[in-house]
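Let's start with one chain on its own, the form predicted alone, as structure tokens.
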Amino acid sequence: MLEKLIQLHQIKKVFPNTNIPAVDEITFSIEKGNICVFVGPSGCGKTTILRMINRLVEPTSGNIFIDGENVLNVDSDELRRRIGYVIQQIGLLPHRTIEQNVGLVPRLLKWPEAKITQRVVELLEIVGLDPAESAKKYPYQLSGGQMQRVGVARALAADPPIMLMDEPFGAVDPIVRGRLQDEFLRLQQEVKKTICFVTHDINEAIKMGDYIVVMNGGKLVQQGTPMEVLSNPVNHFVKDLIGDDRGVKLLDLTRAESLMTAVTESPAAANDCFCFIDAIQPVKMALEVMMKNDSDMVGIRRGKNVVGTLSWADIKKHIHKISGDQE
């Protein structure tokens, strides 16, 4: 069983000269390694529950707990230097180069300058940027895109076990989106942080998210994996926000592992298989390269290890569960 690192109890945000609350008591739980997704429309309270978790907005009541310790019992600033957080807006200082933006975290903690610029270099390339090549522009001098990934490698200097992402993807082009998106799975599996992440886009949560949070107006409304909330809408709010299209999103934007069966289930199965897709690749790939190879199942990798299986059998069972439920 995951650990529950991150955890919210009753936690309500009402903000001054209003009676209506930005967030009205919400309680859930955050398992170590996951990414969970927060969505919604604009003004729900879903960037407010990410500020709250770092306090750069205070609860008006309830209480968070990061590893069990109350964070309103953490120095504030301790606090921040322990989570990443990462903007839409992407915050970068203009007249800080890239390396000192990306080595700005480790430097407050009085890191040794040697030891900064080794995990500036590391970072730089993990995020897909060449170190000699960027690590002394500005970041005017950078695209869109690549502003975003030294966003991304500026949270993660520290290491921190937590990331805050508030639309991080959201001020690029669908194209450079839906990339970074892709590249950032990739690098979740590797570097397993516990990570919030805000959008109010219903694909880019279903695809990201290992668990899914949608908001409206301050209240939670419905949680669980996106598998669940794709089958299983509670209200009309949900499934407009899903859309009619549900059986797609379930080919095009679910990750195979959604789906898989585990190893540790079936060791058997795993040893049959021939064809093999990645773990955070969509449902639809798994199909495409089951017909290639003229097969009804497909082997789940993460890197090299194999993890799991998915057969015909599992797709066709959840899209007859998603479909019977529109009818």
The other form holds:
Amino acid sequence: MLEKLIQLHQIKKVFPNTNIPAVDEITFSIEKGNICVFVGPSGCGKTTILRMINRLVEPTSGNIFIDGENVLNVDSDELRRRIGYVIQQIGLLPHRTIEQNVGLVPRLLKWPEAKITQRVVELLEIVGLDPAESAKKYPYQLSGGQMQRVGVARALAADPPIMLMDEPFGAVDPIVRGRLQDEFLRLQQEVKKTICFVTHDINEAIKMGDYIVVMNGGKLVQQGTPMEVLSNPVNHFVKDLIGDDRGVKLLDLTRAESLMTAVTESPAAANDCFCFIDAIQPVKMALEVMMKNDSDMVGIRRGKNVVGTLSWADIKKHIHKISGDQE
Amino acid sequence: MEVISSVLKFIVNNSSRIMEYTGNHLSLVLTVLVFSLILWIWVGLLISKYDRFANSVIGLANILFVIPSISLFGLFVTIPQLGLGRKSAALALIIYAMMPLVRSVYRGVKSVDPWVIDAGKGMGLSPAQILYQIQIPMAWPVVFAGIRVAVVMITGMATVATFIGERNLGRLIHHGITRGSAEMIIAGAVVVSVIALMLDYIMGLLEKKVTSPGLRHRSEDY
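The form predicted in complex with its partner chain is what I want next, because the block you gave corresponds to the form predicted alone; please supply it.
Next comes the full complex, this chain leading.
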């Protein structure tokens, strides 16, 4: 049983001078080390939920617990220093260097300067920026993609267990976005943060999410793994959101690990594999590798360990399951 | 050419008097500047925090600003505690400095990208830290534009204080007018302009020193 790190209990938010709640009595929890994606059209309340977790918005009623502790009992500034925060607009301080931007929260937490310097270098490398080249630059000297990397590095600086990300890759072009998504998923394999991720893009939600919460008009419409949502949309709204190409989405956006047969279930199968892909690579990669190697099965690796297998039959079964009710 | 040489000759022949006037002029301007900066930057910050007072305070500054200077100087002289001289002159000039200073501080703080503030807040900066680490440093370019306008304006307006007893460069110009002496008028005006340009230049240096290079490129864009 995985630990539930963030719990929302009947959270409701009615903004002043409005009658309709922006978020209407929503209850759910996020497991430790998971990426939970809130997806829905603009105005559905997804950003409001995110901003209530670090108390940038205070709920009208209901409670939010982090690690069992009610966030309303914690000083809001202290709470926020323990939670990484990344937004689409990035919000780098334009008058501070990249180094100072990344070191912002450690400095608030009064880390010794030597430790901050070391951490900044480490983080810039992690997000794929050359510290020697970029540390002394100012934000205006970077490209949009680089700025967003700095935004992620800044949020990770004090090693917070939780990250809130509001359309973090929304402002960059599709190619850079894809790259940032891939890099972030790879990074997440190492850092294992608990992440709340907001997007209006269902493709991004399926790709990034371990768990998806579909919202509309302040209400929770459906929650589940990307597989569950793709294969079993509860109503027309979710169906429309996903689109007609669910089978292809599955191939393109679902990570291999979500369809695999775990090695613990059939240890023998893993020994037969002679070609492998990474657990976070999309299922279509598995097909590609199978075709290239003329094999019916690929092994799924996480780091150096083989954690499962994915066969052509597995994939077909899932596509049938997903597309089945459309015929 | 003849005019220039006669103005120069006038300045050389009256150097001690001009030096005295210049000293008085400069000390009045600097006194006003110090008090104005302390007072109006503070007021500007207050109204950017308590937004509901902003319109009325800036409105008041605008109204005070359009009062003809000679009448405001004169009015203060009639108040017994102020009377003729430095107190009335300084007070009137401080009031004129209100408009450019309060408005630029308010506009500077308000012009800060709200997403930068949101990010700061989201990372756990307290309201005071947001003010000192984000809003004020980011407001400097706009604030300095206001300060430089105020400095040049005060330097010019200070000449009028000659009518209420200040022995400054305004006196040179005034006497030049009554005696029909172009040399005197020009000499006075030139020295006043030099002071204004010099103070503006110093403020420019100061601006460069306090404004982050990360912001400087923006003002160059305009």
